[in-house]
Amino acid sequence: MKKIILLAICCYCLCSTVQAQTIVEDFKPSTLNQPGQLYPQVNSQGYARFKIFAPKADSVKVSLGLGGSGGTVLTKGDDGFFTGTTGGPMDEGFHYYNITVDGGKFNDPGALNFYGSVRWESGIEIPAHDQDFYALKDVPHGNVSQILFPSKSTNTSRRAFVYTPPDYHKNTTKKYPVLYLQHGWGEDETAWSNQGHANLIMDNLIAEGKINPFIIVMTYGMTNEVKWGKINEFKIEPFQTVLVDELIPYIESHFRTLTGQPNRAMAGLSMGGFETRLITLAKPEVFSHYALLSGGVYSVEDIKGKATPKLIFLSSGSKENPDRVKQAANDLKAAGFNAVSYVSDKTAHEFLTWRRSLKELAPLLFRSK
């Protein structure tokens, strides 16, 4: 009998290993493509497809983490082409990739590029389930403007993008409080409008009456240049002049803010909660509102004796230590402090991390009392 029954179970799981990597031909275009390009592909599985002419080369791979650490290897056609499919789907949301054409990196022709990991980097999307609410809507939109400001701490102009809300043009006698919000290591100042869809969260947010609006600004977070695996070297001083002493002040000239410390809060993903964390805890004069989006946390020690935040808010996704998250904002909870806490499910240190974050986040911003 209890062979029988090891006969089933073994039969069992080798039915759904073999039934798990079934995969469904349903490919279709990834939304982030090139204008009439084809490839990469992605299916309802998460999967991704891709597909390279290289007639002259003999090996091609993508780097998406997936199918071992050479990558997704691809096969070679007689028609010249490379294709290949992952080796196991993806998790949900945006993706940097490159591919390796005999041992040299390049784009993929056929993906739009995304400044990332300091280089322009190929991106894919795969569809969320809860995609609607960073989704293209027929509801008022903001705009995304580029500005570029003075530096004298840096010698230079410097560039940063300010998103407004769709009202901002129409009532011109009101004003608005403002989110500094800062991008991720290897990323600049156009990653929360074009990998984020920071903009369109806004939009419909504002759309559903779920928050009050408030004005948007993403400026570039370095000021010396660090390379992979050498953050100790990173000093924030520099970026900290820029930001509050330079930035701050054109935006509030600028624009139509409220200005002081109640109406202003600061927020950042990966490197980006790194700076926030320096930053709001060096001159909590400035800031209310404090955000680390898988940036880390602050304890009780941090706070404690410097002006109280009207709010703290900690991030990250499920695959990443979203145990450290929550016992940090139990912890402040506890201590007396406004701190929330969020995890993104199945994700990880990634961009529908984040866009989830923001979306959590932005109803808690400048409240009315």
The other form holds:
Number of protein chains: 2
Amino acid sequence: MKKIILLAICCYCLCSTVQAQTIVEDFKPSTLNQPGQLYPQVNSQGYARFKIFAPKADSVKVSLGLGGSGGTVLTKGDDGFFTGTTGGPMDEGFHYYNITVDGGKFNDPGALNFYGSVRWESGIEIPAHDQDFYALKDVPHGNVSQILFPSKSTNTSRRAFVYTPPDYHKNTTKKYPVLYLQHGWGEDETAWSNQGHANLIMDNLIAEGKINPFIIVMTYGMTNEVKWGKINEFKIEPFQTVLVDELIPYIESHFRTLTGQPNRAMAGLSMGGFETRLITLAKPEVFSHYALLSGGVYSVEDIKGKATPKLIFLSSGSKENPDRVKQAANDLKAAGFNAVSYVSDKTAHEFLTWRRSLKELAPLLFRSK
Amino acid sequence: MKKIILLAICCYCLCSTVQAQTIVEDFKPSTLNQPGQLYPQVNSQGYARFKIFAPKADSVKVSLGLGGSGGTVLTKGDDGFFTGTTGGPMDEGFHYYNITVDGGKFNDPGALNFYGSVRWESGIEIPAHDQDFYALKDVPHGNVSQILFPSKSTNTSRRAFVYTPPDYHKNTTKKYPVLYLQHGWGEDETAWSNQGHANLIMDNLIAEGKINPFIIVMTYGMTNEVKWGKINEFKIEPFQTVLVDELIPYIESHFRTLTGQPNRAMAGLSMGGFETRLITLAKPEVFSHYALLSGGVYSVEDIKGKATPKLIFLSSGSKENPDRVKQAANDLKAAGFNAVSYVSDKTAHEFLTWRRSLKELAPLLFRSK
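Form predicted alone done; form predicted together with a further copy of the same chain now:
Okay, now the whole complex, with that chain kicking things off.
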């Protein structure tokens, strides 16, 4: 009897990886839809369903689908709507996508747009089992302020967003340390608050008393001037000048900041991690806490004798290259550095990895004396 | 000889209204394009030109065109691009638009999006001869802060944007009066800074010493729950509660504000003016300065014996109903009120009218003792 049950379970397991599972019809509008829009929708299994009106079109395709599937082809109905569902459950969290209508690339009129891939893309959210940590809750909220700071090196006023903690307005003599937090290639200074919910993550951590409140500054890393695939040609110096010589002095003269190297951290996701590594190593006197989120690693040789970081944080999605960050952190620890690695379970090179990474990083920042 | 010249001028005038003028080929990308996008373009005469890639589509139409034209039909080229130019010069300033691809409504992938018509729409900017007053200049800039304030009446955290003047951070004991500034129907709390450049208008006026600096608060007026054409069914009470009982106390406890009726103004464009009129009349003890921008008028009967506004500002585009605001302001002045009318030259029910209105309104606010 036991053998039969085991066989049945085994067969079920094997079959379920080959055959499509039954789709549960509990689809709800994605939380990132435009006001009042019913599509796209997501079900409890993580399938996404799309519905696009284009009555005279011949073909509509959604870029989002299972890995390697090349997307989801929609089927035209008599009512002029194209509909379709992904071929399987998507990873939890945020995904960029776009739609192709008769060969032209557009956005889904139902979804909000997010800057990624050097364009404003449609976004969809597959509810994550741990979504509570970035949910909008009834807790005191910090502000996200758009600032325009003068930049002589680029001869313009540049934009940044500054998160200030909920109690920033209360005690007008209190000063805060600062995390400079970079987006990835194709994105810009809007990414960490729009896609990343960095402000809500901070609000929630602060409400739970889990972190020493700090300011976060997010600006454009000038990453998108270089084409994807030619990242090696990227020159860090122009952005390093903007960040270190222009933005930091502006922040420290316009916000109540604790100044000096011990009170400054730099972190970045993907290409923003690449930038973080280059700038922290070039300017060890400026930053004391370094974090690369799906953005490479530091070797012991990078740091030893050159910098004295108080923290090195390395993270990755489990579907990326988690062993690399774990190994690097172990090597750094063995060499005497305060290094931490974090692997986000069942996520790839996407924003849920980075939301979780920020949640893990924040409590570690500005703790050491 | 004089007769001949007159005749020639007359003929020229008549002909020019009938025949299309020669299009000057000095088209440049709209200033509201997405980074790196070459189309849409605008020329020195105010024509707009569009270019959309949709190689397998049969028809692409742009909603923007001369009044009554129903838009601009684009022509397909062998390269898969649809191109076309408006049938004449557009009004100066900002315009919303969308494109129809084989019967479906989408946005122009080249343009930035702005929330209007209860959807994120494409936006294009026809350079105005007076654009300097809302240009990004090398002057001290104020911040636009996203706040999330608790709202018991709607059982959620609601979003608002708060403009603080450039010197807000400097003197931490200085307090400021506050203008509550509403968007129109179909728009939301992002409109006044994104489409309206309210922050840049303020920065420039402050740099020129033309105004007494104040804070601006912009939140969602809950206008879009009612369909356009059924505005009469709109109930002001839910928004009035949010604004007066929830947002104002939050602002006055989280920002350094001068409190009390003399230090609060309310203004709104279009349906935001409709809201402003209702709320200022219902709560004369809350606001002292009232402004309706293309948003109706106050009659003497509305106010006399019921409220004691320090300022009533009424504005309109010259292509709307300018006589109505002028007449209303004259009547109010004759009845002893400090009423001012402003008519924006050669503009309709669009954002250049409201940018200019804010520029005219701001120097009049919080001046009287």
